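Below, in structure tokens: the form predicted on its own, a single chain.
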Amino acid sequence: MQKETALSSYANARERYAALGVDTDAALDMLRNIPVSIHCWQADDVTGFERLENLGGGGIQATGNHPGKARNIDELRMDIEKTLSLVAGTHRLNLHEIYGEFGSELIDRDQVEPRHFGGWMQWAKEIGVKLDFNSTSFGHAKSGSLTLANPDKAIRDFWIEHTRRCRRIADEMGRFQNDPCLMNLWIHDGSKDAPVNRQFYRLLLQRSLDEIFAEPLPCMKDCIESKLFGIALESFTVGSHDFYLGYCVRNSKIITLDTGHFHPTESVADKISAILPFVPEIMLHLSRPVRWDSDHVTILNDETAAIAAEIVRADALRTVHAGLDYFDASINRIGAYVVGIQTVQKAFLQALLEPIARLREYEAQGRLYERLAMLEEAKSLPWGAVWDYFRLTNNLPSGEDTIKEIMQYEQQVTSKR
């Protein structure tokens, strides 16, 4: 899009906005502030950078075999920058445990220390942008179908002592950026068929998480992460939502809130209101399930719109965090990371130049119908005017110019690997 039409459309939106008490400048200030926590895992179908051997278990997979994906932490990195360059804003970066600098050192998930992701806060300091963590615990030759809830002392121990270990990196990476590095911890713990003692598993794993969880690390904030099922763990899952929603408000955690985590009719977004008086921060992992967690790309669809207006609606911009978590194999890399990134800038940047104040007059007042015409009307005005100038104040290409310069880089980069 040429800068003058761009300028002439902007100010065009400014004005209808306006019309409705909504400041366009003042949303887009907002937006440029509102963080993304950028997974790493989209650019390397999860693989990581172990040197382990015999690793097996479960817990986790993607799907696709397109070619280019990272094979190293260079090439992460690159790809990562190269996203980056592609969307405006500050973003974070959430890494899981099997991304550290491990070289040729045999580390097991039990003897993972701080050094090993020194490189990543440098390079993160450097290319400025926050860092995030998450313990890991499928893909290991002693995942199963049970780790921190596992009947076996000896395995449950093995994780108890890798998630301490994560939380002490995540402590050091919140020192180092001076800011709290947020920790997320997801088991896949479960059955594939039905267990007759149910409570004997979930009183295993709060066991865990009280040891995992005494030691008090000031710059890092934990959250816990529920999941409705897995891959032939379908009839039974230990860590589900009551049972750590139960625990996070009991133990002031955060929770975790992945979209495709749940019943596939289930609203996160109606979850967001409902949680927040009574934990003190919401961890989101956004992603697009078909059917069950498929972990598709992030798109501009219903409930990732609904998410936004809650999160806005409710105030809630500081206590709840956005991050990604998908990983499509299937399609270029870069493409998909670009696309999940800008899709909950474009949801963000809808639910903040809704007539809020104006809506907020006519449910007070019971005027339910001006208040339904009214959200009609918000769906067709022209926010994507605002979209095209916020991209070009940030000296961002056109949507159209960024898949050419996303395919040039598959062809002059990763289409080399």
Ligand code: RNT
Contents of the next structure:
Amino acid sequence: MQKETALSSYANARERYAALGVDTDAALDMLRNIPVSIHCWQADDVTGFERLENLGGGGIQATGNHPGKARNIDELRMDIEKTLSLVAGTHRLNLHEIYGEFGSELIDRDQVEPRHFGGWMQWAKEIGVKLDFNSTSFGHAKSGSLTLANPDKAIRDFWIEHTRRCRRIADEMGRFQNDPCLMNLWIHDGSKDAPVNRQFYRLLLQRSLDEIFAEPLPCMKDCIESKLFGIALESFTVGSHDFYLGYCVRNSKIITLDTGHFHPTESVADKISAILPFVPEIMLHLSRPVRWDSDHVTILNDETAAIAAEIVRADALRTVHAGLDYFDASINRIGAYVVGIQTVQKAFLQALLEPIARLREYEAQGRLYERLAMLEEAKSLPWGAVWDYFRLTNNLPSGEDTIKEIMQYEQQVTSKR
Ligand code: RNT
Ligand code: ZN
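What would the structure be for the form predicted together with this ligand, rather than the form predicted on its own?
Next comes the full complex, and the chain you just saw is listed first.
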């Protein structure tokens, strides 16, 4: 697209929005400051760099065999740098424990230390990215179907030790980057068939969490993520939404809402204002469930747009954090990243451009037809011109050229792996 065309389209859009009381320049300033926590595991299909045998499993699975997945830390960093060069704004990188720099050492999960992430911290600082973190309890000989809720004390203790160590690593990251590291805890614990001791496992999990969180760590924040069910664990999930919602409310922990972890007709957007009064913060794993928790690339669908709108309407940009969580191995992985990140940004842009003052006025006055009609009008306002201008002013290629650049990177780099 010609620069002049983009500029004049923006000037028109700006005027249209101004007539509705919306300041497009202010919206763009805000958009630039919304970080997306980018999940490191799309780059290599959730493989990681452990020397231990990676067993897969744990209720999650990347499907597809598109060539070019990152095979080592250098390739993964290179792919993340390429991704970041194609998006505007300052973002975060969300690492899993299995992505540590273990070299040729056989480091079991209960032996992991902050030093295994020293290189990551240094690199992240150099490229101006903050880190988030996750403990990893899936894909390990001691995982089975139960980890922190395992009746076998030795196994439970192994995972408690792992998670405690991960919290210390997150704390080191937070201190190093002078910004709290958000550490997510997700475990797959559950069972294929219906158990008769549901409460027993939940009490075990509650006790394990209490032990894990006993150590105060000032530079990290705990987030806990529920799940509906995992593959081969269809009948019972110990860490269900209700369980963690209760746990987070009682213990002031951050709840992670993954858009793939609810019944298909449930709205995660609606949960935000319902939960926010009772928890300190919310972490989001934005994903796209197709029929089930399939971890497809996040796209600009009704759910993503509604979530961004809810956050903006609730004035919760500081307390609700946007992160990505999907792993599609069937397409270009850098492209998958860029689509997801830009989707989140587009959703926030639409939300920031909403003529909210006017809509609220209609609602307060009971002018319900006008509210409905204005919401529908807003959908076809020229937000695309504002988005193009955002790309232009951040020195990014146009949408079409972004696709070309990603294909070029595939030809020159990833296809040769
Ligand atoms: C799994 C959870 C979890 C994982 C990552 C890899 O269903 O969504 O967040 O995707 O920890
Ligand atoms: Zn998730």
